[in-house]
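Next up: a single chain in structure tokens, the form predicted alone.
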Amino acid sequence: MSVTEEVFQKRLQKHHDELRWLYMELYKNNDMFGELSSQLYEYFMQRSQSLKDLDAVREKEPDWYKKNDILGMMMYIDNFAGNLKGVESKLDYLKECQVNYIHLMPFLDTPKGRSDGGYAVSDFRKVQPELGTMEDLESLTQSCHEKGINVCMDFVMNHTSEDHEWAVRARRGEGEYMGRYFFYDNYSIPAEYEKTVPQVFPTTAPGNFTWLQEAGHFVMTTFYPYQWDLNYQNPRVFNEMVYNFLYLANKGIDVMRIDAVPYIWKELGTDCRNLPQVHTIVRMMRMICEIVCPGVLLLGEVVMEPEKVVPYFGTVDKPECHMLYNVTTMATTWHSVATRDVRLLKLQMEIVSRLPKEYVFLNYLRCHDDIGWGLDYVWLMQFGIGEVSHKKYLNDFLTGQIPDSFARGELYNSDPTSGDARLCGTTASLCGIEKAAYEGNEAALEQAVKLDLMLHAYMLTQSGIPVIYSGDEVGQQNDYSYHNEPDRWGDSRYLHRGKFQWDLAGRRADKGSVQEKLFTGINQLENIRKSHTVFDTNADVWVFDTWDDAVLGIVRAHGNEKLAALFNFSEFNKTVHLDEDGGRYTDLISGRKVEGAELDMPGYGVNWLLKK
């Protein structure tokens, strides 16, 4: 047995019994498990030597992704640089941004006009032709690794496009492929599902099933009619999707974002969300990664409240996802901006701070998606804040409908019946940069830039991995051109998915420009963050009372360092209380010395006060 084979056998031996037990519990099919095991070996052998070497390094340092020097950026390939080769040519710019983790938004083959932003995959082993080839992807990931940059991609597990080979053959009536989806020749069973399964997009894609006239069947379509839900009760589906996963991992992907993971197991009589079998599947995927490609991380997309998100980390003994999105904090951050009130944000920071340090969240101000208002309305009700009226206020403020609002956003999936809606917009436009620039109001523009930087400082203060949306580093504003594009005009998320404006990036060194202030400011914050162990993931973190509902106070402590971070979510000057023992501090941002237990803060001010 070669050294390479010994490595595989050692990893397999560590996980084999649990993996087989879980697989047989779900599928009771020994032959299919045998096939899976043999294919794991094949994909391991196909893995390049450079990736195997990287796996070995990361096995020795399993917490490599928990350091305080990782900064992420998410981008659409075509918007950022045209294609994969274009992204490869821009790696020096990303290094200048101090980015060492890039999330490439969906780039696998999808049908034009029915892609859902790339999440309706028609071929898991083909790049969209206009973006390049699999060879281009391998070249990019190799170049990224040479520059110390990790690459993340979306692995869409829950469904395929209706144009996927499986779906095409299922539509023809081939039983094997119909069994990979949820097909019904009458509405009786779909009707039972509809009694308990919520709708994801009640206005734009109502219901959870689509009638296929030419096939004479209904098919389950949780998201959109052209996205057919995969049936993970079929072991062939699980095996084949694992093979797709490993094929992509072998192209040099470091982080797999598993899309819509809570939905992947369907059970009649349930809400088909967060079922126990989902955790079994994710746990198996974690073990498969550790057997074949231990350098690869699982990032779970779980867009739900904290109590439903945290279980996807698994346990210390039986881990599932390496990382999860901090969705609730993102939404509450914008609630705090609109209300100038941090009490709910403080509560949620307290909850997150009490979680085990092993849990790693991705923190962000915005992403490719909309902002949904899944706030803790039970808690807010004690202040007389009702759900319907508050959602309306937030949307009115952040779309500029309220007289004193500085924000410019648009609604997404607005439901006139319930009054519910989500929100879209770039960080710069939501912070007021767009409005102030349009009106030529220099004072308002300065204030908007301060708010933008304060929010980025807050994001960088949280434990975990901060991720910037491409364009935010240079204050890119809303792109309204989608209104004139037939394929996009109905989806307001394209408002903040505009092409990267390289002319703005070209102004990042122009002293006094918005671009220079943001680019330099975020760079400074990141330099500070990676230079102080107080920002390490294993630091102790807690919130403290500033005695002002507009100012959030966070303490980070590690070794002999203690950081008091303060964030003023209002435009008004504030005098705030520091943590109870007062003392002498150095503001890491401004360099000035601070003494005592009180501090004067300007509107939208931020302080990182270090005490040794």
Ligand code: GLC
Contents of the next structure:
Amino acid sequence: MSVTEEVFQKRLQKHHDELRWLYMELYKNNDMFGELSSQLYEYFMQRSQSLKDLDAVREKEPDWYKKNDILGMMMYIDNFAGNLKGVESKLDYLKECQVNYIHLMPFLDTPKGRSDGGYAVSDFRKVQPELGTMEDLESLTQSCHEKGINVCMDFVMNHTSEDHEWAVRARRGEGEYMGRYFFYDNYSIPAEYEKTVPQVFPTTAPGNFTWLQEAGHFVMTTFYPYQWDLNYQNPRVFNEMVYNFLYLANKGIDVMRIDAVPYIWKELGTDCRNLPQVHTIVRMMRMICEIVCPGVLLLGEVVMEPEKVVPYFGTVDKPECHMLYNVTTMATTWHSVATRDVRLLKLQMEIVSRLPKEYVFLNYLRCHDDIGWGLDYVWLMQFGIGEVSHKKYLNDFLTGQIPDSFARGELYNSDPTSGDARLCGTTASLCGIEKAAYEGNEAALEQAVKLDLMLHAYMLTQSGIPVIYSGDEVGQQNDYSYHNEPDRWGDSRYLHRGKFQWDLAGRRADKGSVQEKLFTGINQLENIRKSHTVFDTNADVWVFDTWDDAVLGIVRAHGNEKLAALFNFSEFNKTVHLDEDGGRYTDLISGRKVEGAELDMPGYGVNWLLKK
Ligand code: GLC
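Beyond the form predicted alone, can we have the form predicted in complex with the ligand?
Whole complex next, starting from this chain.
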């Protein structure tokens, strides 16, 4: 046996029994398991030597992504730089942003006008022609690796586009392919599902099934009608999707974002979310990664309440995802902005900081999707704050409907029957930069920039990997042009998915400009973060009482370092109570020395006080 083969066999042996057990439990199909095993070896052999070397390094240092030095950025390739080659030519800008993790939004082939932002994949092995080729992708990931940048991509596993070859053949009536989706020749079973399965897009794509006239069948479509749910009860689907996954991993991808993962298993009579079989599949994928490409991380897209999210980490012995989105913290942050009240955010921080440190969260202020109001309404109810009225307040505030509100957002999937709606907008526009700039109000603009920076500082204070949305680093505002584009006007998420404005970025060196304040501000925060180990994921974290409901206080402690971080979520000056025992501190941001048990803070102020 060659040395390379030995490496594979050793990894396989470690996981073989558990993998086989889970596979047989789900599929009871020995032949298909045999095929899977031999394909794992094929994909391992096809992996380039440089990726195998990286795997070996990361296997020796499995905590490589848990330090305080990873800063992420997410971007659409066309918006940022036209195509993959364009992104490759802009890596110096990313380095200047100190970014060493990029999430390239969906770039695989997808039909125009029926793409859901690329989340309807018609070919898992082809790049959208306008964006380039698989060779361009490989070249980009190689250049990124040379510069120490990790690359993340989406693996859209719940569904394919209706233009995917399997869907095309299923529509033609080929049984083999119909069996890879959920096809019904009458509405009786779909009707049963509709009784228990909630809606993802209640207004933009109501219902969970679509009638296919020419096929004379209904097909399950949890998301848009052109996104056909894959049937993971069919081992052929699982195997083929694993091969697609490994093919893409071998192009040099470091982080696979498994899209909409809670939805992948369907069972009549359930809500078809987070079923136990989903965890079996994710656990198998984790083991498959560890066998074929242990340098690759799984990032689960689980946009659910905390008790549903955390199980996707698996257990310490049987891990599933390496990383998950800190979605409730994100939503609660905007609740705090709109209410100037941090009590719920404090509770949320307490919950997160009590979790095992092995669990790594991806922290963000906003992403390409809407902000859904998944808050702890049971807790809010003790103050008489009801779910429907509170969502209405948040949406009114953040869309600028309330007098004196500074935010400029738009509603998403506003459902008049339930009164429910979610929210869209860029960070800058939600923080008031758009309104203040439009009105030429200098004082308001200054305040908006302070709020924006304070929120970024808060994001960088949390344990895990912070991810900036491309353009937020220079305060990019909402893009209303989608209102005039028939392919997009029904989906307000395009409001915050505008083209990256290089002219704005060009002003990042103009002293006193909004762009310079934000860009240098965030850069300074990141410099501090990566030079102090208190920001390590392994640090102890707890919240403390500042004696003011508008000001959040967080302590981070690691080795000999202790940091008290304070965030004023209101526009008012505050005098707050410091860390439990008071003392002498240096503010890492301003360099100011602070002594005693109280601190004066300006509106939207932030302090990172290092204890001496
Ligand atoms: C994920 C994506 C979202 C997309 C959906 C369907 O939630 O983030 O943009 O609409 O999956 O694939």
